[in-house]
Each structure stands twice: as structure tokens, then as C-alpha cells.
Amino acid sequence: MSTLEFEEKSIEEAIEAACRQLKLPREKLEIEIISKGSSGIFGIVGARRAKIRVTTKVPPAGLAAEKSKEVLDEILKHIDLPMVVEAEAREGYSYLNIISNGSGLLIGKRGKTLNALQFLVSKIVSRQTGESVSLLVDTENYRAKREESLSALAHQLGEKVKKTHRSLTTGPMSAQDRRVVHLALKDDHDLRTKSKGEGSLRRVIIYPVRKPKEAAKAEEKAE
């Protein structure tokens, strides 16, 4: 949990400053009064500012999830659809789930809109907190469904490569989708995968692993 100190003219003003900076309500802060401050003589001589020490009651992962939810809520205000965002701190990352009857609009073609929202929220929260934020934005369980379909596609392509002994290349994929394909085939000792291309045109190549006998035959043919 993070601990910070705040100084203002009064205790209440210091607490308000802490709530603004941490973007958390008062009930989620543990507040220790270091100095109540004083107005001094005629409010000038000997005046001392009030000082408090504030500790957040939520762990860093939970704090990142709440901040991410606030940012996503603000962005979604500009879309004329009823939506609710659920935030959850999972192991190693924050998970935001958008509940809406317009999930198709939020997902976009092959998840491009959802990925754009995820990228934008992650950048904003990272800038606000000064730390790198691992974030996953989802709706209608799209991420799990997409991963399942990509894994199935990877295995289908892999089987075709093993039968034909020829490499196959997928269409352009996002980094997240390419990772799913690589992971789906990483334990198959008859196949290898690698990414190729630049930017949005980057693809995955699936190619067969030549066994010693096959490699020898290939060399004989070449001679």
C-alpha cells in the first residue's frame, strides 16, 4: 500500500487534496494527523500548516484497477449507450469488463476497438501513476472466445503444415493474437512459429521441423 504526506491550511483541506490526488474516496484512505496546524497571531506570525499522512486501504493492483475504471468510465461517457464497467484486480494485471447491449460496437472488427480502448486507458493511467500498468479490457467474454477460436485455428493450420510439409502464414494479427498462436503451438515438437512483418502487417509463420532423415534427403536432392 502506498503512503503519502499532505500539507494544507487545515486538516479538511489536506484530506480533500489527498482524495483528489489519489482519486479515491475518503473511506478508502487511512489518515494519520501529524500536525493540526495553527493560524498563529493574527493569522500571520507563527502560522503552521496542517499535515497528514495518508495510506490507501486498497493494494496497488486494486488501486490501478480503480483508476483504470475511472478513466474508462470517462471515455465511455461520450458513447450514447447504457454501459457499466466492472473492475477487478487479477494476478499481475487489472481486468475491466464492460457490460452493455452494444458490445459489437465496442469490440470492432477483430477486437480493434476494444484493443484501442485498452491501449488508451493503459497509457492514461500509466501517466497518472508514473508506473507501467498491465490492463485487459473485455466485454461479453470476447477475449476468452477470441483466444479459443485462435487456438483452434492455430492447431488446424499446424496439422495442415505437418501433412504438406510446407509452411503457412496467417493474415495480419495484433501482438495479442500472435501471442495466442505462438502459445498454442509451442509444445508441438514437429512445428515452429515465428512473427514476420512490420507494424499492423505483422503475421505468424508456421513451419515444419525437419527431422534428421528429412534434412538428409533434402540435401541429397539439392546436390
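Note that the rigid core is defined as the largest set of C-alphas that superpose within 1.5 Å between two forms. Keep in mind the model is a prediction, meaning the values are calculated, not measured. Numbering follows the first chain given and starts at 1. What changes on going to the form predicted in complex with its partner chain:
- I31 shows a C-alpha shift of 2 Å or greater between these two forms [criterion: core-superposed Cα displacement of 2 Å].
- Annotation for A14: C-alpha shift of 2 angstroms or more between these two forms, rigid core superposed.
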Contents of the next structure:
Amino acid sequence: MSTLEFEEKSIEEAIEAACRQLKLPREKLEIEIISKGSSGIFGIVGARRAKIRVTTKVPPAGLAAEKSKEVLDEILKHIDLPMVVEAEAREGYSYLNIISNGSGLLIGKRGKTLNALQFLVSKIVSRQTGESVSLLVDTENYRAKREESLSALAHQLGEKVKKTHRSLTTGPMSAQDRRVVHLALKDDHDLRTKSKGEGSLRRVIIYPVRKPKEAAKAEEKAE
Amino acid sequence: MLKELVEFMARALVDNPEKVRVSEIEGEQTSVIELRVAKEDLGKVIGKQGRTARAMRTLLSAASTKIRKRAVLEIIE
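If the one shown is the form predicted on its own, what is the structure of the form predicted in complex with its partner chain?
Complete assembly follows, chain above in first position.
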């Protein structure tokens, strides 16, 4: 979170100036009054300006999105493709969409290139603003499509686990991908999911909730 | 062009951008891009478990694929 100081004739004006500059409503600012200011005698002798210190409660989202777009533009300039970047400040993160000719070059195998771009841009912007920014770099709706196929995969694996009563493991996945798998099976009470492994080799294991024997017993009892 | 890409990324990541030196050794098919940074910035361009270096290499290969070349990024101590 950043802290800034503002000086104006009155406290009201100083707060207004702060809101204007940070492009944030007053509720999103923590305001500390350093000096109330006074108009002095007849507004001439001993006039002091009001001074406030403002701390933003949230990182200015629009600012982070703008900055990220600049950095992304600069990197893409060196990759010889016609493309345009759209930046959008969303709740809690910035969404950056690259509009290109759809060659898939920017996506790479399993989103490798897209993830590399996202990692570097977020690292650079976090350095520049001194706050950790979260952002999503996307192109050709890749993120949504990937999420869809991952959750389809999760459901397929889940069905298999239920049928065989044996746990199954996915391939190595990134944290984002694992999250999708966990979420896809979250509401299925016959299955349990867990991540295992280190670093880039982490995978998701899908377990059946009831052991085959217990399941058989339960069925017997039911009969 | 590949050289400028590496230069921009490295400068944006380090504390001493003025000490970033990038040179390109052009081969017939493969280019070697050599990156030198201040000693204290070495960790910044490599990253945790080499993650930053890996991301830069990924982008470098995407950029070089487009111009039908191959490029290797060497970080020099």
C-alpha cells in the first residue's frame, strides 16, 4: 500500500485532491490529518496550509492494469507479431487480453509462453509499484478454454476413480491448473482430492472416499 | 531484436539497470545471447529455482521462432 501527503488550503480540498490523484473514492483512503491549517489573522498573518497523509487501502487497480499493459506492450514489441493489448481492472486483479492473429505462438505448449509472459509482467510491475500485483494474461480466450478442458478431465478421472475404487493421479500441473481440478471435484462427496509432489512436479491425486470393502459392507447393510 | 528483448526484460528486473550488458553472437541458425548483470542482481534475473531465467528463455524462443531462428540465453557471472 502506498502513502502520500497532500497539502491544500483546507482539509476538504486536500482530501479532494487525494481522491483525484489516486482515482479512488474517499472510503478507500485512510486519511490522517497532520495539520488542520488555519487561515491566520485576516488570512494574512500565520496562515498555515492543511496537510494530510493518505494511505490507500487497496492498490489502485486501474493504475496496476495500466502499468501492466505498458510493460506487456514493450515486451511484445520485440516479438514480431501484429497485436494489441486490452487492459481491464477486475475485482482483485488485472486482466490483460492480447489480440493477435491467432497463431498460438503466444500460448505455447500448455500455455507455457503465456504463463512466462504473465510471470515476468507481474514481477516487473510489482517491482515498479512496490506492491504485489495479480494479473491474468490471456489471448484468444485461452484461459477459459483451458479451464473448461481441465474440469472435463477432472470429471472423467473422477468417474473412473468411482468405478474402480482406486485413486488416480493427474500429470504434473501448475498451481492454477491444480486449482481448477480441485474446484471441479469439490462438490463430489464420493471423491477427495489432494496435491502431492514438489515444485513443478506437483500433481493432483483423486481418491475415492469410501474404501471398496466399506462400500461393499455398506451395501450389504442396506440390503 | 532478440537482444533488445532480453535487454528490456533484464533492465526491468534488476536494481542496477545501467550495469546490464547484453551481447549477441550470431550464428547461421542459432544465436547466443549473453546477459551480464551486476553481481548483486544475478539472483534477480535467475529467480527462485531459475523461474525468472526460464520465463525469459521461453519468451526468447517464442520471439526467435517467429523469425525462424533459434536463440539461447546465457547468463554470465
